[in-house]
Structures are given as structure tokens and as C-alpha cells.
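One chain comes next, on its own, written as C-alpha cells: the form predicted on its own.
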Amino acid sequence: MKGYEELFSYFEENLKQQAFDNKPSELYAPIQYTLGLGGKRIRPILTLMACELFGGEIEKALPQAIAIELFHNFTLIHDDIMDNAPLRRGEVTVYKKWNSNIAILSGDTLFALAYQYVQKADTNILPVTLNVFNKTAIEVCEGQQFDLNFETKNNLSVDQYIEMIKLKTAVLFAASLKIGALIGGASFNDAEKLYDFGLNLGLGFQLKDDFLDTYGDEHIFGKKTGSDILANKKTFLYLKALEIADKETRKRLINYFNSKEGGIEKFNEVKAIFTRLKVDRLALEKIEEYRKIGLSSLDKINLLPEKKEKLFAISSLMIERDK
């Protein structure tokens, strides 16, 4: 099986080579932006990776490989307008160098594009691949809603929140290995093991990004630290925190995340707080417990190991990554 670094290339030139440049430009550029912007593309190199696992053609899953990273795409440009976000990947987003409007159409074509691609699969396996990428696309707006309803709600759980992250993050994940492993040729039994080890990966993603936003190297991260804090983001740091505090750090906490000022200050003194009650070190902990989870699933794959290689080893890049 081919690693990440090979099959980053193979998908970056790839994905150049698609038109994306039709009229009106002002439709088409942000597109072409956006696109250009790069990224991991961790998930379309899922797909890609469950395809060949079970013997099948990478080229046979890159038209579905595409669409995946299509509709990441179009849910970033639609995110960064709901959360005001002007930065996305250091440079500035759509909406902010274009307009609201222009980046909800550009948004929107990026949608339809990705169904051009994922209709793509051969005819025996389409209705199946296009139920997945249905299924994964209504829950992924479903948990974007779950996130703008938290930011008026105070009386959140963890569960809630590892529902809502389930549902806007980690099931593309999964979506993205199950179509891969059903255009390789894989079982449904086994395509769903790999949907559970994809869906498992994808909340220790989440959870990593939730860590780093507090706990990373600024010069390593690639952004300033403590966005989620300074814009009262109820993550699994603070809701956890919630859960185990005192009554009075709990008042405290509660009182930062009720107002809009603060700063660096603000940010130290949560940070410190998260510190005192060791939510970071559950964290981690929590971040690990879905590593083995997925990799269970994974190990229950009737293939060899060897096979199976390369996706353990996405796993780690995935989890123990600092950027």
C-alpha cells in the first residue's frame, strides 16, 4: 500500500489538473482559492487508502476522493461566515476577501461539484456510495447546528458535546474510508469496521485540535493559541472542567466564558485553572481510549497486518500530531 507522502502528491496534482475556473470568475475564484489554501487532505487520502486495502484501483476512488474534499471544503467556507473567522490555514477567508454572498454561492457550487464527483462510482456500488455521502453530508450540518445551539446554552455535558463533534467532524472521516473500502471491493462488514475505526479517529482528531488550541506551540501549531477560550467555546477542556471543579472554580469559569473581554489574561487564567484540575491530562487520556477503539475495529478486518500498515501508521499522524 502506498503511504501518506505518495498519496498526498498523487492527490494534490490530481486535484490541480480539475477545472475550477468557469464563469462567472467571481463564483469561481473563491473556489480556486479556497482549494488552493491546502491542507492535509487527510480525508481524501482515506478514501484513496481503504480503496487500495482491499484491492482496488486508487484511481477508481478519486473522483469520490475529490468530492470529499470538495465538501470539507464548502463546510469551511460556510463555518468561517457562521463563527466571523477571518483567518482560515494563516491566509484570509472567503468571506472576508470577497463577501458573505459571494462566499454562500461559492459554498454552494463547491457542494454540487462534490456530487458531479461522488456520482462517479460505478453503477453497482453508486446508490450505496451516494446513501453514505448523503447520510455523512445532512449529519454534518446537523452537527454544525449542535454548535451554534451551544454557544447560548450553559447547562452542556461532555456527551453532548462528544455528540455534536461526532456528527460535524468524525463521521467524514469514516465516510470518507467507507467509500474507499466499498470502491475497493471491500465486504459491508467490513467497510462498516472501517466506518468505526474512521468515526473513532476522527473524535481523537477533534479532541487533539480542542488540546492544541490551549496547550500548543504557537511556532509549531501554526496559530495563536487560545481562540477557543477567548471566544467562549464550550470545548471538552471547559466542560470537563465544569464537571469536576469546585463550586467556586465553577462560578469562576462560568463567569469567563460569559464575557467577551479578558484578553491574554483571560486565557492564563483558564489555562491555568485547566491546568490545576488536570482536564488536559484527561484529554489526552480521552484521545487515546478512541485510538485503541478505532484500532480495535481495524485489528477485526479479516486482512493481513501488513496490509493494514499504513493506515495505523495515518492514525498516529492523525492523534499525535502538534499542528
Contents of the next structure:
Protein chains: 2
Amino acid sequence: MKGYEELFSYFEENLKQQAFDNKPSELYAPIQYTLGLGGKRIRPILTLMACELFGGEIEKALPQAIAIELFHNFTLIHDDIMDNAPLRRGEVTVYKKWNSNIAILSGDTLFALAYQYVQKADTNILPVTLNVFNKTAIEVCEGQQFDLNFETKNNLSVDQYIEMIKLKTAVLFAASLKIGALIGGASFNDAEKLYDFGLNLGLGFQLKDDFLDTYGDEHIFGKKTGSDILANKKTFLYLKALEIADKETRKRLINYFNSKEGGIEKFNEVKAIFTRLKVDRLALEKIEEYRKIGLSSLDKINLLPEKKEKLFAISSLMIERDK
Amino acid sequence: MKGYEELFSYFEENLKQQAFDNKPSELYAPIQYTLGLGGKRIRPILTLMACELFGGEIEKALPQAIAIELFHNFTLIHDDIMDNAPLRRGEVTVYKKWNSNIAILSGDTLFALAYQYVQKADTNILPVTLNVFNKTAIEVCEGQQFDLNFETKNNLSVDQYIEMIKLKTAVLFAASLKIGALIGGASFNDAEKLYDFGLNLGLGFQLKDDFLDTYGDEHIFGKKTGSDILANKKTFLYLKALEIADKETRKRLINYFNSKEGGIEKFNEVKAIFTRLKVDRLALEKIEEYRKIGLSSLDKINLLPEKKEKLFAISSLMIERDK
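The structure above corresponds to the form predicted on its own; please give the structure of the form predicted in complex with a further copy of the same chain next.
First the chain shown before, then all remaining chains and molecules of the complex.
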């Protein structure tokens, strides 16, 4: 069984061999640029790992792993337009480097290219793979729309937030594992258990992201903390704080999040409220809860524990990370 | 064999039965709106016709016909953002009625939904159907990017323009026919001939569109003429005119197309130049040329001529139309 590092090198090498250098170059240069920005490649590695878990050769799952990474990068290109994000992995975003039209269209193309890799699945596995892929793609779009809606919505509950990140983020981790498992020869039942493992890990992953954005160590995290608070993003931390705060604190928080003003001072004060209310600890507990549920699904798969070691390790990587 | 009218009713009725009413409504309302704007539905009808031509039941091709119409509408939603188009089929475009973010995301969702219908193909036909669909989707994106590039590009040739409209418009007509044919049980060879028929008809269709935008009768055409000239769109008419004009006329044309000024006066003067150079006639000849090439491909399919009558009729509808 191969671990994260080995699969990372394997995937990077193979992704680099995909040229994506057709014409017009205005369409393909942003695709090459985005894929070249790197990232942890967790999703495709989950696909490869899941395939190997059930005895499949990783080569067999490679096209689907690439498909998932292309799809993920398509969503990043489009999300960055919608979120007015100037930077992605520390580099200028596509719509800023080129323009919105090119970002829309190169994103669309990347989405279509993803399906060209889905298509490489063996005929017997193609219908179910395509089905998982389509369902997930639609859910990710729905999640992004919920996220956009939340910007102007008040009275959001923590549950609504969890439902949003489930669609926007967690289902893609889950689908990455399920598709890999199916290609590896897993039963539908086992593939579903792995889906559930991925879904819960994905929720934990996103909550950890929220946590690090406020509580991360900038030197380790590798990006500036505080962006969520300064953008008035209604994350788990904020919604949980609203839920448990007294009337006065609640009012102060809402006031902060209704204003576009305030830099480091606002960040520090909101963070202090969060800490006083212990929502940082509540977040870490919630993350641990999701990890436990996820691992219990992994447990239920009838394979020797040592076979599952690498997946166990990647779940720690996703959740215990400081960056 | 069913004709255009009958298949139109059949398709409309079945499209209406697809609810597309999931949550969040911000995502699905624009999809329902766009599909409800109507249109000639030529592409899906070609799919149904091609299926029936080879003895298949039209019901069998319905999911693919819907997939193609969804894909087409996805491209319209995104193109309208890129082209800053305020109106589509006489109604406000999605990005104007809602906003760009919603238009990007509901377009993405429509693209994913299209694949949910592609997926309904029988297992034996799914790989090849998916292959044609993917290839076409990528080509359409490439075509749109070439079209965007042409806005700022000089020294374009008529051939480059034809290559652009082939990708942006013609391949989707061609793929609609090919997919229908394959589902109907056509040999790969016959499906390819039908593809070629659709490709040439598609080229003729787009050139007719260009022609009508300048030479159409507004009352019949149903929309204002002159929009291409006023938007400095480098269509066949303009590029052909540049090719054959004397130096002086060429300079005048280029001046007109470098300026954003000028309303009806500019339109009338440019149109007068076109007419003097007979590019209107040259366009109609070119259209006829494409129709002939297309029909000769249809001819080569080894079926009784009366079987092909309805396809022959739709080719006239696409090319002889005044609206």
C-alpha cells in the first residue's frame, strides 16, 4: 500500500504529462497555469488510495484521479471570479491575470476535459462512475450557490452551514474515494462506506480550514489569518458564537459582521470574543466528532486493519494539519 | 418518419416534464427561465430524427436530445455574460435578470445536468456517446474563445472565420445527428456521414444568421437587423468584403469597424458597401455550397430516399429560413 508522499509524486508526474496545450492558447494557458499552481492533491490521491485498498492497480484509477483534480480546479477558477479573490495559492487568480471571460471559458473547458478522463473508465464501471461524478458536480454547484446566498442571509444556523460545506466541499472528497473504490473492485456497500468516511473527513477538513483561518500560525499556515472575519464570512466559528453568546455579545458580533470597516483591530476583537466563548474548542471537538464518525465507517469495511493504514494516515493529514 | 412539427411538440412536452426545481432556487430558477424561453429546438430534433432514420424509437434518443438542448442553453447563458448581451429571444438574459455569479453557476449546473441525461444511454452505446459529447463540448468552448479573440484581432481571413463558426456552432448540429444515429443503431460509417451532413448544414445555418442580421426583413426576422455591423462583428460578410474591396473601400470599412460610433447611418453605409461588392450574393452562394456538400453526405447513406425526406426538409428549414 502506497502512502500520501509516494502517491503525490506519482500523481504529479502523471498530471505533468497531460499537455493541455491545444489552441486557442488563450483558453489553454489558464488551464496549464491553474494546474501548475500545485496544491496538496488530496482528492486524486484519495482516489488512488481507495483503488489500491481493494486490490486495484493505481494506474487503473489514474484517469479518474485526474478527472477529479481537473473538476476541482474548474471550481476554483469559477469560484475565484464569484468571490473576487485576487490570490490562489499565493499567485494571481485566473480572472485577475487574464479576465473574467477567459476565466469563465477556461473553467468550462476544464469541466469538459474532466469528463474526457471520466470517460476512460472500463465500460463495465463507466455508468456508475459517471453517475457519482455527475451527482457530485451538481452538488458542488449547489453548495457554492448556498455559500453565495449566505453572504446576504441572516439567521443562519450551524446546521445550515454544515449542510452547505457538505455540498460545497465534503461530497467531492467522498466521491473521490467512492470512485477509486469502485474502480478497485469494491462492492457497492464498501464503496458507500468509503464515501461516508470521505464525507465526514471532508466536513472535518473544512472546519479545520475555518479554524486555521482564525487560529492558525501564519508562519506555518502559509497564508494570512483573519480573512474570514475581515470578509464577514459566516463560518462555524461565527455561527456557533452567535448561538451561545449572551444578547450583548451577540449584538456586538452582528455589528462587526455588518460592517466592512476594521482591519487587524476587528480581527483581534472578534477573535477574542470567539476565544472567550470557547468556539475554538467547540470547533476542534466537532472536527474530532466528524473524524470519529468517518473512521467508524472505515472500520466497518471488511479488510485487514493494516490495509487501511494509509487511509487512516491521510485522514490525520487532512484534519491534524496546521496548514 | 416524423417531421419537424411533430417532433417539436414531442420534445417540448417532454422537456416541460423535467422539473429542474431543486434547491437552492437561486440556481434552478435561471435554468427553468432559460429553458422556458423556447427556441426552435433544432438540435434535439435532429437527434430524434437521426435516431428514427436508422429505425430507432425516438423515446430512446430523448435523454440525449435533452442533454444536447441543456448543453446548448448552458453555452447561451455563459456566452451572454461574455458578450454583454442584454436580450436573448427577446427576453432579459440571465446575468442581467439575476447577476453574473448566478449566471456562471447556473450555467455550470446546466452543463452538469446535461451529463446526467447523457448518462441515460444504454451501456453499450454510452462510451461512444460520451466521447462525441465531450469532444463537441470542448470544441464549442474553443470556438467561443476564437470568437472572443477575433474581437481584437485584425487581418482575419474568411477561412479563419469559417473555422471559428465550425467549432462554435456547426459541430453541435453535427454531434446532435451523430449521437441520434448511433442510438438508432447506425453503423459508425453512416453516423459519420450524418455528422458531416450536420457540420455543413451548421455552417450554412450560421452564415444564414449572419446574412439575416444585415439583410433580413425585421418584421419576419423577429429581431432588429444591423446588430452585427453596429457591434463591429467580423462576420463572413465583412471579411469577404475586405477581401475583395479596392484599397479605398477597404480603408473605409476598417474605419467603420474601428469605431464604436454611428447608428442607423453606419449600418446603412456599410450595408451599401456590402451590397455594392455583392457579398450578400456571395454569402448566399456559400450557404448553397455548404448545403450541397451536406446533402451529398446524406445521399451517401444507404437508405431509401423517402426515409431521408424529413432530414432533407429540416435542412431547408435551417437554411432557407427568413427568421
